[in-house]
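Here you get one chain, nothing else, as structure tokens; it is the form predicted on its own.
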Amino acid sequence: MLQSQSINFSYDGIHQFCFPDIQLSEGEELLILGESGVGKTTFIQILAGLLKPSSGLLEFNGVQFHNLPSKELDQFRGKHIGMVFQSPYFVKNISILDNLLLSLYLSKNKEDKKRAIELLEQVGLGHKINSKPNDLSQGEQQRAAIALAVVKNPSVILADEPTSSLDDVNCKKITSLLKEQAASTNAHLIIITHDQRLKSQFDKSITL
């Protein structure tokens, strides 16, 4: 189980955020909106272990993982948690196979070439294993990105506005990938965006 309660975060101890709680079950899924200003990139941050609350309760599974010391932490989110960032990000000088290679081994989890190359196959880039992401378009490189952030098998799928800026039809398949790559696992799932096109692909909604 993943959830967090009264969570709230200040960049300089003036202007606050307060972050509802969630509570989420064994490969359940939530989309979080909300416009700019409204600190979604700060929330999602905070859900990965990347930015500490200034107060309030994170938890996965019994682990309270935001006071976990640094180094322990580190090993914590390079196990249980993968993260689409809005704009991904790549080694760009080595192949797309290569980077989740990196990946793998950056957060200490067995090298599995045979399962990195499955992975770019089912989202579409089995073709493209060898190529660099400048060679691959921004659809391509969104889906490039789901695959690095899927490779170790994560429990916790965390993505900052994976769909802002596709159109229509690959909007949709990000999305859709993004669910099958979660339940293939039966891991959870956040989505937190401004993109009101995703609200009906998602039972589970909250605002911010």
Contents of the next structure:
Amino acid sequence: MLQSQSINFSYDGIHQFCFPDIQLSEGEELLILGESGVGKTTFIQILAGLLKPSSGLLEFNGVQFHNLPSKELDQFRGKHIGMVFQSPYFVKNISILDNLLLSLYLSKNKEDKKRAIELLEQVGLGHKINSKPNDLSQGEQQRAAIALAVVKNPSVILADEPTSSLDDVNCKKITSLLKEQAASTNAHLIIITHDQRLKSQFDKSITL
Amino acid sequence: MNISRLSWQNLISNPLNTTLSLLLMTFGVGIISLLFLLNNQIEQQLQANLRGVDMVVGSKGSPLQLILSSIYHIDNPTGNIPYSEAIKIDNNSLVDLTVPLSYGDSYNGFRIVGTTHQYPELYEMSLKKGRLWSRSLEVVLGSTVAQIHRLKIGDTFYGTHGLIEGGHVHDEYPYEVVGIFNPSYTILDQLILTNTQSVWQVHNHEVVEQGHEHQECDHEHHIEESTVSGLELNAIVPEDAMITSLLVKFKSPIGLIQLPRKINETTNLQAAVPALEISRLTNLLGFGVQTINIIAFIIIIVSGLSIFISLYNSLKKRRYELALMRVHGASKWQLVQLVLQEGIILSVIGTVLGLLISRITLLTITLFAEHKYTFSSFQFNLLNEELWLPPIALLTGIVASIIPTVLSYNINIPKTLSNE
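Rather than the form predicted on its own that you just supplied, could I have the structure of the form predicted together with its partner chain?
Zooming out: every chain and molecule, the one shown earlier first.
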């Protein structure tokens, strides 16, 4: 169970972001829509434990993780949260497969090369496992970023504008991929976007 | 995949920056290490050739030149001294042993030295083949001479006037090889030894020829009686016989205190003390070594700067990678480890390469320069003076990584990921 209550955040102490409460059960999906500047990225970074809210409560399976000490929060994030960003990020000096293995290492998971390769095959990158991130097209990079986010079997998958730079075909593919991966591990899936094309693909959505 | 492998991948993915930093570190460490090795070899070589010689007597001139020419055979002699004066020194009660040296001729650049059997005994030479000379114009070769000129027992050759190649050939006086020494890794490996009379014989004849053609062999000969070990007994010597220098060992340190001063003050001869001259020489060398050391240190510092610039630039480009790693669960210390290891790997590899290259260079110098200078043993182990090089290089790598490390420690994940 992932839930947030009365989350507020301010960068400068003057302008406050107030975010709606959410409550998700295991395997549940949520689409959060909002225009630019309403604090979409801020909200997802709070949900990922990267930003600390000014006030409010964040809880995952009974753990109020926003109050954890820095080191424990790192471990919590590594273990439970997988993130997909608007621009796909990788460690560019190593191959896509090594990026997945590095994620497993940093999150203190077993180095499961077989699973990493299977995952890359599932997202259609079986032939590019040894390619460097810069050698992939934008669509391939976004698919690789999803594999990177889910390789450690996270309990929560957070995606920040994953489709905004993609055409309709790729947009649909990426969304389906995210939903499939979340379903396969019974993870919570939260997508934050301004991309209205996604609205039809989700049963549950809120607007900021 | 782990942090160490990632550090390594980051380094090899920037070959230009990595090569520059490595080259600078390698050169810095290599130059210092080579200087230490050369210094060590030179000192060893200087000591190995000294063989307990307390004093060298020759004609007036530079004492260092006298030592260099008489003991190390790497300079021209200061002149000649009368044989009769050498006998007087030999007869002094403070003197234990004297070895006369007469030279001026060479064979293809190798010096022909007229001396007594005490000379090879002093250097504990052993014969590989043949025997020591028993009469004039018989020679025993040092191992390098025999090896380079492929001379064997029974071969003959002519000496050339002067100590370098290309002088007048004494073609009336063939030398005969009667013995070859085993390698001793001393200067004797590069000498051709014969008796003193051979040198006189060759040169007296020449004096006659130059002086005038009709006075052939008109020198008076008389018998010098020497009762002390150094000079050969009952040697037939020309009245005006000269030798180049005399190596002297004293019975006790009192000789060293009294005799050099007495000779220098009361005779036309010059007495030089090798220990003093060598210490003067090493002091002079030391100054040069120190200067090059300072330059090499500057190179190490520059290599540190290069490591810093390289890490800092690559970190600026990779800061979102570090933020991403934090999102994956990396701790701040893992990022510190990542950056620090890159600096450390560069300095460790640079140090190892530097130490290796200095040894390869020394080995190359030894192989190419064997004709002139023989290094007694090759040093692969770390010298005591070199022991602080690895820590200094490591420290340089760590200091160079401090600022990039602090930056990576304090990276603001949300801001970095939002700005990219």
